[in-house]
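The chain below stands alone, shown as structure tokens; this is the form predicted alone.
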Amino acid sequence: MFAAMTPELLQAAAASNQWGAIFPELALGCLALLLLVLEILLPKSAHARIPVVAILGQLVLLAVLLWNFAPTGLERDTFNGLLHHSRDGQFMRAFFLVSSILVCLLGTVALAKQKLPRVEFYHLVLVVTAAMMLLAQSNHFVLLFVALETVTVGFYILVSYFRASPLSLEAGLKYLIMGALSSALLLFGIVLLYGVAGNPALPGHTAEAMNFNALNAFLAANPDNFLAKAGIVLVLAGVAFKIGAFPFQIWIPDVYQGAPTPVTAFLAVASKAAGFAVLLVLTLRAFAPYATLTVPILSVLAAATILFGNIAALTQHNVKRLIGLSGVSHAGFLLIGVVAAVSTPLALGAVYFYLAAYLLATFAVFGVMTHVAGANDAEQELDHYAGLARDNPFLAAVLAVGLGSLAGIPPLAGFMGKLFVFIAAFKAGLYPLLTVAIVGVVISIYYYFGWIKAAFFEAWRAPLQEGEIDDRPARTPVAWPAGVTLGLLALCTVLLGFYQGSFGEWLLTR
């Protein structure tokens, strides 16, 4: 094979390596490095102000990429075809980021309740979300693996960060051996594609089969192949672990509720939206001519995630593990439109529509769990809410703006994410999936609202009686930064249910 490298080939797969087209990941990946080095020279009293150079320089770097933001005409491969850029790869480059920005944000907030390390937490952050961006945009196997391990393993440490904690690293054990049968099942789907595709037996072989544009041709090439078939199922279900998708979605409960708060929201949303990025790239290119196959097995998994997702989280009185079951159900409602994208360009544009509502909605819940929760991360429950609207009312509103999103109330941007969802999937013919999704908002109606009932409706109950006791954890006062923040994310909900705008014109032009 290296005797097949000529140096017009040598020369060729250099020119391909465009060093700008990465240079988010790279800023970010030398922002990482900083904070050590900034660790090492700085004395003890002045590492607090690390993570504030953590967050302004994520904060610089999204203005740039926003600046430069290129919506068309970016359709291109790098790095001899492991990189394909596209508008849709640009959308996730900024939503990581954002996700990135907020979760250090939430760190500020959770680590000072804490006597652990600080520095580390907002370096693996940085390296995650530098993957994640990676992960979006991959157009190869092996750089799919690559980076999608680089994530995983950022995430073995990070659920597990609150060593003192048994639960946090119990979540880190649950993760890391869900997460290596993922990777295993991932690993040997890929195998089998690329054993079928260098095939010389077989129409259409290419030793390229890596590449997804080359795995296509050949799927093309041989539209009934049994080997084929099983390593698209595997890879399917390796991905299906990412999400959270039912049956793979066994450990979402224990491992949300022992991570850090922060790193169940990084969780919830921006690794959720990474698996559901590369999902769209392999229905949608890598695999499309094997339609036949990945549409049904994923509308069934769509309409069993709904369900699960919602039934399971009707019992639950923990936040983390009820926010993490309805997590679940909406990867349901992102697998329809996943599914709806097969045949209408339209819900493609939807699916990132609802990402970005559930960026904001998810966000702003976690931003008040952060504050409601003390000490032990862990235990955080529907109790621990009474009486949040007459303690602090902005806390209350911004969970209830939060929950309604997520519960698809009207006007908010979560009903519209539903409604451009439930557009696509009507205009598709998915009608007894969209019957399933209807189903599910009303479930989930229930718990949703009962968890504003807890701040809302039980928040005029009569104070403490001489001898009571009030089990609930402290509050953390609401500093300016976060306070701010969370009015943002409210009112970015609020404006994007009545508005789209062109954010919404852009995204929903196909």
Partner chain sequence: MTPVTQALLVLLLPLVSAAVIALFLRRQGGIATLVSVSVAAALAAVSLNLILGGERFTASMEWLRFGNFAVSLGFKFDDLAAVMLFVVSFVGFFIHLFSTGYMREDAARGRYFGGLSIFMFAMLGIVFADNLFMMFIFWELVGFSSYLLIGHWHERQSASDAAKKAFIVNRVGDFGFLLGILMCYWVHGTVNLTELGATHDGGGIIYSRLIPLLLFCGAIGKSAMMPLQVWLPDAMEGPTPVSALIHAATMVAAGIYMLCRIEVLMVPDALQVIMWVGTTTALYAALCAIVQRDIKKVLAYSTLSQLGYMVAAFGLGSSSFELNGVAIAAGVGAAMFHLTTHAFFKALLFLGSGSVIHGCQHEQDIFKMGGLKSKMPLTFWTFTIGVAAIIGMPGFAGFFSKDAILLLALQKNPAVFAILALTAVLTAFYMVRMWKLVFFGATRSEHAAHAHESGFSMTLPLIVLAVLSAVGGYSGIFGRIAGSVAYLVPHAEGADHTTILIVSLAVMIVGAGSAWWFYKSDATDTLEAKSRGLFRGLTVLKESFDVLYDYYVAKVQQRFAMLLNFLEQIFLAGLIIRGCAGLVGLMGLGGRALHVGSLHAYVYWFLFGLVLLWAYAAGVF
The other form holds:
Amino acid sequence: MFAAMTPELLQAAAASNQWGAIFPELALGCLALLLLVLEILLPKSAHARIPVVAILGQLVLLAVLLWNFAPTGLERDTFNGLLHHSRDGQFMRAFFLVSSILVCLLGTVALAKQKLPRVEFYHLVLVVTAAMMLLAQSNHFVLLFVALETVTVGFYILVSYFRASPLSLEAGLKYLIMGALSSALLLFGIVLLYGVAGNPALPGHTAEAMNFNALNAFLAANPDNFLAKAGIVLVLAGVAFKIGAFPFQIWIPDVYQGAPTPVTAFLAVASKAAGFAVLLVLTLRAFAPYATLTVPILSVLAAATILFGNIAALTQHNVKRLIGLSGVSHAGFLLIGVVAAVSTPLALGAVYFYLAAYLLATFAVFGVMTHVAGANDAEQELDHYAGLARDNPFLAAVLAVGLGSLAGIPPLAGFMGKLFVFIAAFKAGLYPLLTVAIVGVVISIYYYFGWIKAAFFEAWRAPLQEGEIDDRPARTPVAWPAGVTLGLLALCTVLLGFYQGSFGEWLLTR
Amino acid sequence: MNISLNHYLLLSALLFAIGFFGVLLRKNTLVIYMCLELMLTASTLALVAFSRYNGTMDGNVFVFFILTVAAAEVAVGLAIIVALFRLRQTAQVDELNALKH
Amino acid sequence: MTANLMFYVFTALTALGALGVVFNRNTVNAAMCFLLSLVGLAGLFVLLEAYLLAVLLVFVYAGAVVTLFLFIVMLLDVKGGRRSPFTKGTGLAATVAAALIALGLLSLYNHGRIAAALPAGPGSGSSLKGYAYQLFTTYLLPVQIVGFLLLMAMLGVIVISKRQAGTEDGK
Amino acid sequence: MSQLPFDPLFVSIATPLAVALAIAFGLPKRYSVKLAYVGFAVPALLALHCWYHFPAGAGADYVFATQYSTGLASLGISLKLGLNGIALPLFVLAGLVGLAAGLYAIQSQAERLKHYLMLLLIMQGGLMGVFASVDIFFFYFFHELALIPTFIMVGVWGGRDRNYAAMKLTIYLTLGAMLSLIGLIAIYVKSGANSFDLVTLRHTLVATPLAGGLQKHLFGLLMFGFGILVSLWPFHTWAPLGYGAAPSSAAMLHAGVLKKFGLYGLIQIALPLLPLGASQWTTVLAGLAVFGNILVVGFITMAQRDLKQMVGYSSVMHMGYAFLGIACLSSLGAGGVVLLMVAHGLSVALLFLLTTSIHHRTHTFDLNEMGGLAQKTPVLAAFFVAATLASIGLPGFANFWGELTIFVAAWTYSKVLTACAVGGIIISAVYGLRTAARVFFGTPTEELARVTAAHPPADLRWSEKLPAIILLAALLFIGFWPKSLSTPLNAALHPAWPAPGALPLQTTSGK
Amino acid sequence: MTPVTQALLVLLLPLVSAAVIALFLRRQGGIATLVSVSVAAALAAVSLNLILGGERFTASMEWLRFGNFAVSLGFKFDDLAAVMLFVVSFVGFFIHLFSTGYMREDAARGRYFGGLSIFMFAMLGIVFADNLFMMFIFWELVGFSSYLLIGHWHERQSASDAAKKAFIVNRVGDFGFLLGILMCYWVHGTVNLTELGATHDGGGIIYSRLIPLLLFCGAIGKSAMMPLQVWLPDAMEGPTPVSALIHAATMVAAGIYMLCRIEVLMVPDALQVIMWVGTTTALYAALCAIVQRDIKKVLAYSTLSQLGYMVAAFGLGSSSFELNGVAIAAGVGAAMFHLTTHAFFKALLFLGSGSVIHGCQHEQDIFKMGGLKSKMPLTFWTFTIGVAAIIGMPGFAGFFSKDAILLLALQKNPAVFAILALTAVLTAFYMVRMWKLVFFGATRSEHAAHAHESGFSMTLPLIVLAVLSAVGGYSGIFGRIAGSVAYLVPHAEGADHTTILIVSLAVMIVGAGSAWWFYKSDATDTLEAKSRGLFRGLTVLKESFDVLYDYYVAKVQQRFAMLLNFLEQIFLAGLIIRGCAGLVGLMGLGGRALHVGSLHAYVYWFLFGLVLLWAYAAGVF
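Having seen the form predicted alone, please provide the structure of the form predicted in complex with its partner chain.
The next block holds the full complex; its first chain is the one shown before.
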């Protein structure tokens, strides 16, 4: 075996792999390993500091990433075409990094209530984040699959992280089986595409059948191939699971409810965004010649997703399920953006802006949820929010801003996201989808408002009768790092609604 | 009749379908998990066949990764099932419905 | 012809094994059927000249995964035979599902034919060096990722299946 | 022109918002209240300043115009502020009603006054922005900014049924806002101007009008979108309910100013940009306005027993005149609508203020339980009667001019509808005077006698009187000197408007 | 001062007075009285100067402009306006003066005099208005001031109701008036009175009939013609000087003034209608007056009746009356003549009744008075002059003006003549009945027993108005103020002259004599006692309109409103909106219920999605 490793091979390996291009991912991986090393090296009393290392390390990385956000020669393929770097990829990197930082921060709050190993949590989050970054930039099905599975397996563990809680484990099992099923679908789709694209009997067949660019060329040469269609459909089904699009959204409330709150946030934001990054790459690049297939499917999925998500959320009392179902409807809105992106470049910027706004708002809400939730993470009812405005105006305000942004209420960032999506959709002529979107927005007002109502309007909960026990969990006091973070999230949500500045220019100019 | 790519493809699809059906049908989480693995291996069969008939290596290499990933997945999955069994004394999915509505 | 015969034999083994997994009431037997199916599959790999993969399949799946399954089955002492895989309510649904899946297969059979002749020369999957070359050049990055994945899975298994830190270890 | 060293429009928007922000960041209550005076006074004073210095020869041009970039230049969005003759009256209206509502709120004994004022200030900032925006995106944006506090104020500080009312209000208004947003986006996209700047859009669309069929759809969107926001029948049921539940200052600002957003949008944006589309909807619009808003709602108003609901319904009814004026598709009608908007804004704000003042004294809104209050509170009675008479269009108050102009304009549109609409003045006289008489005149009822025996009602305090005087003075000033508004309005409407009769009333094909 | 400035001064002085009183003098009743009365005096002086100065002018300025549509604030001061100005300012001043005494004890004097000032402002606006929009504006404003003053004693439910009723009924009339103005504007292109005269080309036949009739609606409301006469008797709830000024002398006459202003728009068909409305009202009101017990109600119905005369005169004589071959607006002349004399004697009668009421501690029932002749001699004598004037005693003002109208009727329409003559009989009957019951016989109540003559501020106006009632009919007076309008008054010649003289003397004697004979100062109504059927018939006649309207308001209008409200609550807000919300809510529950928690169900979802996608890929859809 070693004899095969000739110097030429090593040279070839060195020449084809540009490790520098993936320094953020590498840095994250190394940081993740460092955490494990630190756990072994440091005395037990210092273990509490390890999360700080994780967060600070990521902050430094974020700073470095932003410092050199638009390096020269950005648009290129590396690793023999496994990866494609682009400005969108850069955006997604930053996006995942920010969400990872926030998840780690929420983790510190949530894990403090549990007697569980901590370092592994951050390690997992970091590795998953790195994998998501690669996923978003993948240009090849092998890398896509491997990165996706890394993300998925990481999430299996994270979802069932509260191993003492049967609900967390049940959520883990459900996620595991649905995830594995969707992975299988995705994989079979990939296989079909590989088989058909590399088939020597077909025109335009390619040796690089799993490379997106090559696949694109092949599909363009074979406009109506059943196997290719079947493959595309299966891949889309797999991705639809990730983003929670109808009818592959059904797992979401259960898993969201059972998972630890920070993990739910991670699932809701990063995992969904990763799905969208992949979906965008696939529909716009790999499957672009089959737009006649993908666009109707995605359109119908978008409409159904918006409607289902909103309607199912309407009467929900468990806030985690609620936010999960609302996330489903957001996926629908984003899908509109994806559909529009097929014909309108602006839509791409709209989707990314929407994601950014969604990140800020969702983490704001989850931050509040983490503080309102008791030790039993899964039972978070709307009732628990009664009186929040009186007891803790700060949390209530952050919650209001976050929910308002999710509902798409100006002047918050979520509204701008919706606006851009709408403009893009209008430019793309997606009038039926816009109609559905409006219906969705109007329905969604009901439950978002219901939540705000719970926190604000019913502030004056009747004093407890004698012998009655307050079934609401005790609220966690807001420590300063979490407080600052939540404040920043809310502030950014407001600011981004008022003033998009160069961020808006950068995203929307294409 | 010579064995062609179509045969392999069909067999692979059949395996995939059986696996899917198994997931639909069985109540035991362990068996469901086996069925899921079956679906993965069905894919590998198609992959190998395609690789052979297309004359490219990628498919075969991909199988490597699939097997690795599947192994990791199995490990984690079984861990979850075991942990859950410890808490709930069951491995039947219809008894695992504390999360609903 | 031998190849054809072998194909059908292995196909039968694989398919029957798979059916056995689905329909066997006993979990242990199901695992055994899974093993059978995998053996058949390995055979088919051999027919496709992917010898290394056939070996790996037997090692990894038959050797590790199925063993693990069996181990867990024994550990949990699940009385798989306790009930029929079919229950009243799901019978109809399963039938419909089966019909739909069959329809899908049929459509694949009808529309999805691929006319491809076997390329001349030995299969690309037969060369060990080829794998190595691919894994160390083109697919170096996935290999690294898979490394992380395995590490993560290991950690995950530890995290999830450790006894409760708070309850037992802590006291 | 303005001699100020700063941009009056931006400052008038920013001041209340800045004060609100300061309160949000935990300013102590004492300073909050003091700063709130500034936050409400500055926009009002600047609005009056702009009115006074508004150049006579402005025509349809925007004056005091400024532009700020917010990072969406690629979409053609920028914060472009300016006033033309159409915007000016409403800008002034926003300033004055805001000041009145603010003064009233500051003096009210609301719970958590700080937050109440903060929300009101946000609303005020948004309102100033709505009418100062030349960019139609920001026009919408500021509207929503002002709308959100309404929901919260209704929900938190509201009266009976506040939960249901807040929810219904929110859902209805969101629906309306979404429809109009889509309509605005549609104009933006279909015009091809790649700009939300109204001036650019107008140039583009005058040069190359949209096809008639398309215009029809777009105008329909805007008409129903804006219509819901302005309580076009039968999408009006949120209004009486919402106003019935809303705290007084919120109701004043919403019914008085914010609601005018829709009409303003129709006049400033929809009609000039989509004249062909408008011409195909006039029948529907005028029909709904006259039969729905004026007649049906007019009669429903008569049947109300609850004072606040009555005011709410009457506000819905008067919107019918405004819609009729818009349906005329003439600069005359539009001018009348703007006058009516200003007048109605002032009068309905005054009515809501006084309604609350009445409630403080009678502890009921039920008309059947009131009577003879004028003996105890003559000044309150005088103000209320004045407000009622203003709202039913007595000459000498601003409302009359709006209604008269609309009637004159509507005659050429449809004589029958005009006759029905003019019939509305009888209906409004019936319910208006009946209400005034029920509350104030005649002999006190037993219930009222009991209440007044327990809490002897004082006459209007200065804290209530001052905002009322501001509003009433404005009503009278415009009523006696309508030219102060109509001159800039006329100058702005005329150049931007197709001459009456130039529009074919049934056009199916555009360019 | 130029005449325009004077006119402006006349118009604005009362406004200033009203504003000052409203802002500063609400509680200083004395100062308010002073301000209001001195303003009234000043404007009477300036008006007199204007009228007698002989300068006639037009002037206008823009008030509001949108494109071609402009409303202007303008003065058209011609002889017609001069007559009206005289009536308003002169009678107005004396009623102000009377009020100082009458309202001396009223706590809300400030409000009262403020209201009077607003009224003067509004009424003068009508007088001066040079276009119909402006006229409409002030038209509504007089309605408002009338509302204010009728409801002066607002704590009385009846006063509050009466004020409301007056305003709303007037609004009904204004509805037609405004429509007429709108139609006039769009048909003739202008509403300027001068321009209308110049450009009037008739328009379409429908328009030319409809416009005057719609405008006449305004007069119907304001001058309380049938069928909108119901508000005027109720308006007597206001203080008596208000009844004298607004509901007898000036405001209600504004309808006639307005008709005279728009005389150019008239066409024969419209005039026929106007004539019959006037005639009917005259007769009806006279019949109603017979059965009234309230002194002010009698006068109110008499006012109605006289207004009917004026309207009938206008309808009879306008446009097509020929005198010596020249078409002159004889109706205008006759109507304005009667308007003027009526203003004098009716104001006199009302003030006289006010003096009586004041003297009797606000007792208004004529059957509880009696024998006041000796107790209130000055009031008695002036009142007698008023009665003489109204019943057409030769030599008094009413005689001339009524004769002019009868003459017109005789020449134009015998049926109308007959009715008007009958009305004159009735007028004499009820006036003498009242006069006799109030001043003669025994005192019939405590209040009447303690009656005393009123003070100087109240008697002076009585004397002045009595003088005017006596001599106002002579052309030396009326011609001096009316100028060219006086020439329009028809004068009987020859046989007509004799006929008219005989008829009018006969009706007066018959009416007055029968009343004198019939009412023997009984404490009860003789008519009621003697002729129960007739009495009841007349009462029903009087009340039928009120009953009808009350039925309409309470049973039709209000129930219709309730029905619509109910439908809105049930169908719109309930069934449709809550229904939709409920439906969505149900779907929400359903959507929630889909998450059954079972893995298998979820896998079926996946299968479902997969099948759909696969089917689409396979081209099934």
